[in-house]
Structure formats: C-alpha cells, structure tokens
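One chain follows as structure tokens, the form predicted on its own.
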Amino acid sequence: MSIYDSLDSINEELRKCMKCGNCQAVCPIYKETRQEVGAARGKISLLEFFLSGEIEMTKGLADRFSLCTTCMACNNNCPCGVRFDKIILGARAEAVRKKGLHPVKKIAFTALKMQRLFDLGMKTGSIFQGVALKNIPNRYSKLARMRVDIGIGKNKVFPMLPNKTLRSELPEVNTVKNPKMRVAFFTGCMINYFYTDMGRAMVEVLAENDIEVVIPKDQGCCGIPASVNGDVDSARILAKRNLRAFDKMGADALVVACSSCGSAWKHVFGDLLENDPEFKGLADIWAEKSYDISEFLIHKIPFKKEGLGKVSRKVTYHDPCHLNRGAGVNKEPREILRSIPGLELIEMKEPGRCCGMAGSFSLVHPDLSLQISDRKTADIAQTNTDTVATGCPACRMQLQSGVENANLDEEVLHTIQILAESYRAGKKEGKSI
C-alpha cells in the first residue's frame, strides 16, 4: 500500500526508530529551534501517540508535521535506516484526510491542475509584476523584492518573470544534424516560468552533444508541491498528465535540471500510482529512463570535452538535498565543473547542508527558512569565490536571496549554465585561431 493512502504503510519505518536522537545532529530545523519536535524523533513520537489514539489530528499537530524540509539528512545519519521522508509524507497525507487542505494551498494546487489558466496567470503576472515587485540593482540578473511584506519575508529576493515562458519560447522539437538520440526535457515550473536561462542552456548543451531535444507542450507541474503537502489527489492528476504527455513523444530518455522534478519522475510517480495498474507500469518505465542532466552527461553520453573553452570562475557547489541524498548524484556535477578549463572548484565546509528553501516550506516558515539560509550563506562567504553553482532552480532562488542580502558579489547559476558558457567560449577560441 502506498504511503500516500494509509499510515499502515509506514508502520515498519516507525518500528525501526530506537529514539537514539542521531537525527538531531543533522536536522536543519532542530539546529535552529533546539526543540524536540523539530527533529525526526520528535515527530515520530507524535505520530505514534496519534496512532495509539492518545492524541487527535489537530491543526497544531498538522503544523508540527510541516516543520520538515524533507532534506533526508536524518535518513543518512540514522543507524537503523529509518526512512523518515516516507514517514513525514504519510503523516501529511493523513493530516489532509483528517483536517482537509489549507484554503490557500487548495487554490494553488487547483490552479496547477488548470494548466492553461495557470499559464495565463503567470503571463499576466509578468506584465504587471512591477506593481508588486521592486527591482534590485544587480549586474548578473533581474532581481526584485516585494514592495509590501505579505508574510513571506520582506527581504526575500525573487527573479523577475521573463516576457515568455520557456515552453512558449522554444519549439517542441529542437533538431540537430545526425542525432545520437532523442531526449525529452521536463522543464518543471521554476525553469519554465522563472529561470528560462537554465532551460536554454540545457538545450544548448544537449545540441552540442548531438542530442535532439523534445519539450512536450502538454507537460505541467510535476506535482511535488501537492504531494509533499498531502494533496494526494492533485498530485496523481498531475503525474498522469505528465506521463501521458511524455509517453507520446517517443523519446529515448528524459532529462531534468531540477532535483525535485527528478525525484517526482524517479520515485514519487510510482508511489502515487501504486494501485493504478496502467499508470504504475508507465511510471516505472519512465523512472528507468529519467536522468538529472549531470547524471545524463556523465553516465549516458558521455559529454564532449574537446570543445570546451576557458571559463575564468572560482566556483563553489551547493548540493540540492533531493539530488544529493535523494538520487545519489553529487560527484557528477563536480566532474563537469572540474572538466572546464580555467575554472577553479572550491568546496564549502558543508556543501550538502539544506539551504532552507524546500519549496512551500520557505513560504509557510519564512523566518526559519531564512535562519537556515543564513548558515549556508556564511559557508559560501568563507570560500571567497565569485560563483555558486547548484543543480536545482529552487535552491538557486534561495542561494541568490542569501548572497544578495549578505552583499556578496556572487553569481548563482546551475551547473549546466556554466558548461554552456564553456562551449560558447570554445567556439570563440576556435574562431580566433
């Protein structure tokens, strides 16, 4: 039985916990709050009390289950192998079944299911964003802060919405001469609506490696925002939509540049659709064909190195939680960066520590998210670099906000953007010879 359907499915995980407290040592929530409920052990105890009938599912209890970034650091540090990410997702789904979904989240997830309406809303937002957002002078990208604090943090920095979404800007089929293979690109929401520069870099790098790229127009949100907040019905609808959209494109593989989206295709779709024979089989097929872009470039192609040009950057790399601990992809981005001529990779002290973004967590708990982010920013500052690379657009937003507020002169980019820059530099160098 799926973790999203019944708490019975996580009983085994609950029984594994021996209450040692090792989770406290790595939990970003506990490190900031120093409260037992912040760590996995505390939430497991609350869930056990609930299952025994000693307490009821109240709003307060549901709020305590929201105090988790699902960074999975506790999983890695647990001597008993407890999968706390499964426990917390099951608990949140149960909270929604018992208490219903918060009205704001219900509106948001309903909008995600209405793709055309959501696209129209984002397009309208790009036209009138100046009403709500105030530009920040920045030499790297167009950034802004909210003019009025609406409860998500008055200093939170956002990228300005581009005039066109990525999926409206690029053709559905991006052809190359003599393609080695055909790859489907799942853009996700952040890249499609906010970071179109990352999407263009993806297509550019794949084209340099003789890969034909298809970008299905019918794709939409991966559903992770819904699934991590317990809205299982919405998450299933979104999963099925994406599986249908990609299955008809006839691609050899699927690539993502977002760690959360990658988690959806590799793990979440299969769990959500466990009891649906038709879509479960489809989810399993695509799980096997899904790759993070760095994983794809290292293990599937591998990528061309002879055309790389010099990129004079001092770079530190932040490991996204879902990419690092969720997918086990951490060496691959570094291998790509180290292959670029002129680039110096300088590791921060804790590259795998959660940045505090965690999607909606940063909106629901903005102050706590900022505290976690400040630790990451301080770690970045000690590297004396000029660039922060990462493998997740949500992390990019959080890191950019952190370095901007700390007055650090750091450009925050996805690894794929730096690789694209190197290919462009290689072409210039070739012309000058």
The other form holds:
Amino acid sequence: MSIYDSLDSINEELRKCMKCGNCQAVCPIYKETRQEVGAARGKISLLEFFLSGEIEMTKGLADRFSLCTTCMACNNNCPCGVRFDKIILGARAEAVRKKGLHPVKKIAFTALKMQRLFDLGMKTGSIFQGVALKNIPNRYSKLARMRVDIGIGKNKVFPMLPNKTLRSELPEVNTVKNPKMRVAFFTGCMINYFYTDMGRAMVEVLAENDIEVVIPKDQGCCGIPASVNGDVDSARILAKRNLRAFDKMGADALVVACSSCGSAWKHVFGDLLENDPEFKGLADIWAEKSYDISEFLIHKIPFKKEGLGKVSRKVTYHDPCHLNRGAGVNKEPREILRSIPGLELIEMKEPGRCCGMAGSFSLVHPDLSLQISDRKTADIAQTNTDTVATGCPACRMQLQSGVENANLDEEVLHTIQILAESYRAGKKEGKSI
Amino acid sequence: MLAREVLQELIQALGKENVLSEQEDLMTYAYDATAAMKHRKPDVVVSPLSTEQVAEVVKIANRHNLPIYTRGAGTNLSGGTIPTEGGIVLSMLNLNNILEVDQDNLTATVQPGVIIQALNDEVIKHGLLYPPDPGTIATATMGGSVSECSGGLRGLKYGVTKHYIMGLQIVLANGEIIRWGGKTVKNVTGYDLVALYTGAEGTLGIITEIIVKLIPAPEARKSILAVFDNVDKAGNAIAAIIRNKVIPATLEIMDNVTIQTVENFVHAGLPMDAEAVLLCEVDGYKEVVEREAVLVERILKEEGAVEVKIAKDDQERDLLWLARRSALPALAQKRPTTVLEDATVPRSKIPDMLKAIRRIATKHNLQIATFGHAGDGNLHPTILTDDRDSEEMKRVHLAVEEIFETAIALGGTLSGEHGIGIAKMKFLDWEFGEAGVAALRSIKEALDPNYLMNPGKIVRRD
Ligand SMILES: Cc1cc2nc3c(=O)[nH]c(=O)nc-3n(C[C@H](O)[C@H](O)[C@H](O)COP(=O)(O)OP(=O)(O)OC[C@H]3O[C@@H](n4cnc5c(N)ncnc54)[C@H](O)[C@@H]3O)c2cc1C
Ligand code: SF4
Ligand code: SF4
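Could the form predicted together with its partner chain be shown next, to go alongside the form predicted on its own?
Now the full complex is given, and it begins with the chain already shown.
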C-alpha cells in the first residue's frame, strides 16, 4: 500500500520517532512560530493520538497538518532516520479521506481562482492585467502586485504574465542540425504560464548542445499541488495524463527545470500508481530517465564548455528543498555556475534553508510564508551580490517577491538562464574577434 | 476544562496570539522527550513576551488556583514538562533574546528561551565559550538546561551547568519578581538562591533571566579512540589517565551492545567484538594538546588497550563523535521503547557499575546497552523494550530499581543530569532518607505553599 492510500505504510516511520525534538533545530515553521506543532515532533504526535483514537480527524487537525512546507529539513536532521516527508503526505491524504476535500478546498479554490485569472489574463492581455494586477517598476523584469486581495495578501509580487504561454509559443518539436539525442521537456505550470523566459533558456541551452527538444502539447500540471494536499484522485489523473503524453512522443530522456516537477517524475508518479498495472511500469520507465536540467548537463552529457562567454555577475545560489534534499542535486548547479567565465559565486548563509514558498503553503499561510521569506532575503542581502540563482520557478517567484519588497538590487534567475546568457555572450565574443 | 473567565484574563494579559486553547494545539504539549510516560493535555498554553507578563500569568494562576508547568523545548528525559494535573503550560520560547555579552566581565545575559547553541554562536564571535553541552545543544533552551542543571560531554574538565550560572531573575510562586546573584565572581549575600533554582526543575518558580559565566574558547583539540577486550581494563585506563594529571575535556565509554548497534547504524569503523571503547578528547593550547594526546595514547596502551587511534583530521574526529552521538538514536531503533537512565557513580566505580548492570540485565532477561560519560562517572544504561508488553515492563521497572540501588550503594546518585521529574520521584528517600525528603518538602512549601509550580515533580504532596 502506498502512503497515499493508507496510514498503515507510515506506521513504521512513526514508530521510529523517539520524540527527541531534534527536528526543532531546523524547521523553518517552528523557527517562526516557536510552537510545538510547527516541528515534525508535534505533527507526528498528533497523528499518533489520532491513530490511537484519542483525537478525531477534525478540520482543526487537518489545519495543523497544513503547517509544513515539506522542505525535508527534519528528515536530514533526524537521528532516527524518520522520513517525515512520507508521514506528512500520508497524514494529509488521510485528512482528505476522512473529511472529504474540505480541508484543501480553500487551497484548491484559491488556486483555481488564480488559474482562471491568469488564463483570462492570457487571453485579454494587458487590459485585464491592468485591472487585477498593479504594475511595479523594476529594471529586470515586469513585476506586478495584486490590486485586490484574493486571499493571499497583497504583498506577494508576481511576474507579469507573458502574452503567450510557453507551450503555445514554442513548437512541439525543436529540431537541431545533427541531433545527438532527443529529449522531452516537461515544462510544468509555472514555466508555462509565468516564466517562459526560463523555458526558452532551456531549449536554447539544449540546442547549443545539439539536442532535439520535444515539448509534448498534451502535458499538464505535474499534480504535486494536489498530492501534497492529499487530493490523491486528482494527482492520479494528472500523472496518467502526463505519462500518456510523453509516451506518445517518446524521448531518450526527460528534463525539468522545476524541483516539484522533478520529484513528480522521479518518485511521486510511481508511488501514486503503485497498484495500477497499466501505468506503474510506464511511471518507472520515465522515472529512470528523468533529470533535473543541471543534473542532466553535468552527468548525462558533459555540457559544452567551449563557446561560453563572459558573464559579469556576482551570484549567490539558493538550493530548492526538493532539488537539494529531495533529489540530492546541489553540487551540479554550482559546478555550472563556476564554469561560466566572469561569474563570481558567493555563498549565502544556509543556502539550503527553505524559502517558504512551498507551492500552496504560501497561499494557505501567507503571513508565515512571508516571515520565512524575510529571513532568506536578509541572508541574500548580506552577500552583496547582484544576482540570485536558483533551480526552481517556485523558489524564483518567492525570492523575487522577497528582494522586491526589501528593495534589493538583485536579479533572480534560474541557473539555466545564466548559462544561456553565457552561450549568447560567447557567440558575440566569437563574432567580434 | 478551563473556566471561560481564566481564558479571558490570559488573553487580556498576553494577547490572543499568545494563548492556545484548541485541543489540537494542547495535545502537542502533553508530552516531552521522556519514553514510556503517561501524557496529559494541559488546559491552556501561554507564551509570554516579557517578565512582567510571566508575573501576570502567575497571578492569574494564583487567583484561580491553577498549576503552572513551565516549558522550554520539552527535551527533558524525566517527564519534567508533562502537565500531570492539567492547568497552564507556560512556554518560554518567546523570551529568546541574548541581552548582553560582556567581554570585560566574561559574562552573558540571556532570556530563558534562548537556545544553547544560539548563545554559543554569538559568544564564539568574541572567542568565548559557554561550555555546558548536552546532546540537545541545538534545541534545548537556557531556561530548561539551567532548571535541569544539564551536563554534557565536556563535564569532566569543564563541569556542568551549575558551574556557569552567576545570576538569575526569578518570578516567584506568588508573582513577585526577584533578582539574585550577578556578574561578580564572589557573592555571599544571603542564601544562595541561584544555586537552589539551578536544577529546581521549575518547581520553585520561573526563571526569566540568566547571567552566565563564559570562558575563552580552547585553541585546539584532539580525539583519541581506544579499544578494549575487557571492561575492567577500560575502567582502569580511565583512572590511570586522571591519575597522570591529564584532565580530558571528554572521556566517553561505550559497551559491547552499544558498539555493535552504533557500528551497524553509522559505520564509523568501530570493532564489533570489542568489549568496550573509550573516546577521549583533550583540548586547550596547541602545544599542550599535542603533549597530552601523546601521553593519553601511551597510558591507554599501558593499560592494555588492544588498539589506540588518534583522529588524523577533522573528518576522522567528526566520524568518531558521530558514532558517540548516534548511540542513543541507534539503540532506539532496536525496540519500540527506550528507557534511558543516568545513574551516576564516583568514576573509580565505573567498572563495578558496568558489571552490575550486566548482571541485572541477565537476571531480568533484558537487553541493556550502556554508554556514557565515563570520565565523570555518569553512565547511561539504556533498556531496550516495548511498553506495550506489560510483563516485560514489570521486569524493566525491577531492573531500574536495582540500577538505582547499586548506584547509591557505590556512593553515587539517582540522577547525574536528567533530573528527577516524575520518573524518579519515588526513589528520593533511598538517597536522602525520610528526613532528607522532608527537608526538600519544607523548601518547596516555603517557596510554593500552594503547589502551583510544576506540581507532581520532585516533591510529592502527601
Ligand atoms: C537525545 C537527547 C540527548 C540529551 N542529552 C543530554 C545530555 O547530554 N546531558 C543532559 O544533561 N541532558 C540531556 N538531555 C536532556 C535535556 O535535553 C536537557 O535536560 C535540556 O537541558 C532540557 O532543556 P529544554 O529546554 O528542553 O527543557 P524542558 O524539557 O522544556 O524543561 C526541563 C525542565 O525545566 C523546567 N523549565 C524550563 N524552562 C524553565 C524556566 N524558564 N524556569 C523554570 N523552569 C523551567 C521545566 O518545567 C522542566 O522541569 C538529552 C535529551 C535528549 C532527548
Ligand atoms: S528528530 Fe526525528 S526522532 Fe526526533 S522528534 Fe523529530 S522526527 Fe522524532
Ligand atoms: S518538512 Fe520542513 S516544514 Fe515540514 S516539519 Fe519538517 S522541517 Fe518543518
């Protein structure tokens, strides 16, 4: 039985916990609230009391289970090896089974409202955006704030929506002259809707390395927002849809530039479809050939170093939780950044501490998310850099919002964008010689 | 159930956001790190932001005759924070400022919610150190560790928490605020209440400010591992090191059961068939450390260690200490319940104690692993069991009693560092006799006549 179907499978994880409290030391939520329920020990105890029948699954209990960014920091710090990431997903799925979709309705509803807003924004263009979003001047990118509070506060800064989604902008197959390999690109929602610049950089860098890029039109949301909130049914539907879309197009490997999408392809699809005879095999095949882009560039094809041009940036790198602790990818992005001529990498204090975005967490707990983000922004400010690099569009949004609200002169980019910039600079340098 | 009126008064005093009364929150304050202990949910949890607010809470509690259970990080191992009679849990975590680091007087002044590691991170900037280092240094609060008089790995050379507490601000059980002690090295004015409240486990009042002594951080350190095929030899080696006038910062022992479990858990290269290993660290000036490390190595060999290894670099050192720090969590993986004791004996009695523990394990057919701070006589016999098995738990309780008896017979004590709490309350007369327990009760009743401060701990109300 998977963690999504029954609490039985996490019983063993619960038993490992000896209530030492070590998880308090690293939990971003506990750090802000200083309440026992913030750290893993509090939520583990609640789940135990629920299993022993001492308390019931109330809305209040489901709310307490929402207090987690799923950053996995406690996993790493637990002397007993408790996999709290499994426990929290299991607890949330149980909450949904017992209380229906009720506890996540708020999230789903807000997300839906936003989705409609953006879809509408895409169609009606700038007129609509002028109504819903207030433009804020920024020298790097078009940013906006909500004019109306739709339940997520007005502090959050969003990128202005591009005129076209990435998948409608780029062809389904992006050919190159002598392809070494055919790679499928899973864009994920954020890159498709908000950060098309990241998506273009992906295709650009891969083309530079003689790789044909397929962007299957039928792909959709990775389903992580659903699965982390216990909406297992929706997550399964999305997983199957994506597996079908990619299977149809076929490719030697699959790349992502989003840490959530990465964990979806690497672990979650397989877990969700464990008992699905038709799809389990397919999920495993694709899990096997899924890569984060930095992992792919370093380990799968040593990426082309000749042709890299000078990029004069002082960069600090933020580790996305699910890329770093989830997939163990933290050296690779740094290696890419260090290989770029002219670029100086300056580490911030605790680059692996969660930025507080955590997808829908920031929608349900906007104040807490902001507090966690402020700590990150303060660490960034201390580095005296001009650029923050990261490996995930969700982190990028949170970091961008943080530096904007603090009036820092920092551009926030995905590592791949800086690499694309370097190839571009290389071509210019080549011409001028 | 809490009277509505009380809740309103608390909210009035502290603000709504600092008062928790929903059952889902209350349940998370029903336990602490103590294994096999009955939990109990409080009626309300409050988190004051100032000493005055603490005093306000105490006055409200007095008006309504409600017990107060002061809580830091809740990592104690004696049931010290479990609200056995319901009432108010007073979380000190919002009082978390380091108020001052005084380099001229070598002191720091902190609020009780400061985490021990946070204090050390601050003072190391000035090349200073606050030595007490319980295993929970990254989570435990200053208030909690003062109230437990925590020890740690460095006890042998640097002493324990009580050797570093110079002054306290206390909210008494009647709500009055007093200060005692201060930054002076010498102070004999009146009874030493600073000493009394250090280790009082929140049963006499609430600590709201702490002045601690700091020392210059040692310049260098070296770790040495020694393997023994016989526990007596290991015990003699401990005595021999001290006899040769080397006082290591740390001198730890692990027995065979612990070694095997830890090695399976962290793969630090410990020999699985060893009867005991000693882990030693010397620190201080570079030259002194070099000299002492060589001396310790020689003594260990002379005392019959089958292997002695000096950690070459930080990486090797870290691996050795990781092995030691993993002892408890690794053992905790073997069975569902881990009963950890801290009976302590004069260090010359360590071999006797180790052998007695082994005898007790065989007699009651229990799995007991022993590790601990051999250098200061503080062992941690750890019983691996399952609290759902009532027959086995009976044997566990018998074994625990025999361990206590042995420790006291060897001139030792019930608890070296984890405190009495609920867990060891009923054994106090074994150590003090009835007259001693009565004296303890007189002190309790003088300072907390209505038993509002952490009732049900240390002193039983008859
Ligand atoms: C894995 C592990 C390893 C440990 N290692 C060690 C070790 O090496 N050495 C050691 O000595 N202990 C050790 N402990 C025990 C424990 O961590 C220490 O006793 C610690 O100092 C308790 O701090 P706390 O903030 O968690 O206090 P809590 O558990 O919250 O409270 C402890 C006691 O202090 C009282 N209290 C708390 N704050 C105040 C205050 N402001 N005023 C008055 N009373 C107060 C409480 O009522 C309670 O009685 C260990 C525990 C664990 C789980
Ligand atoms: S650190 Fe691990 S064992 Fe300790 S309380 Fe947290 S989850 Fe439990
Ligand atoms: S996953 Fe992160 S946020 Fe969640 S409990 Fe663990 S440390 Fe806290």
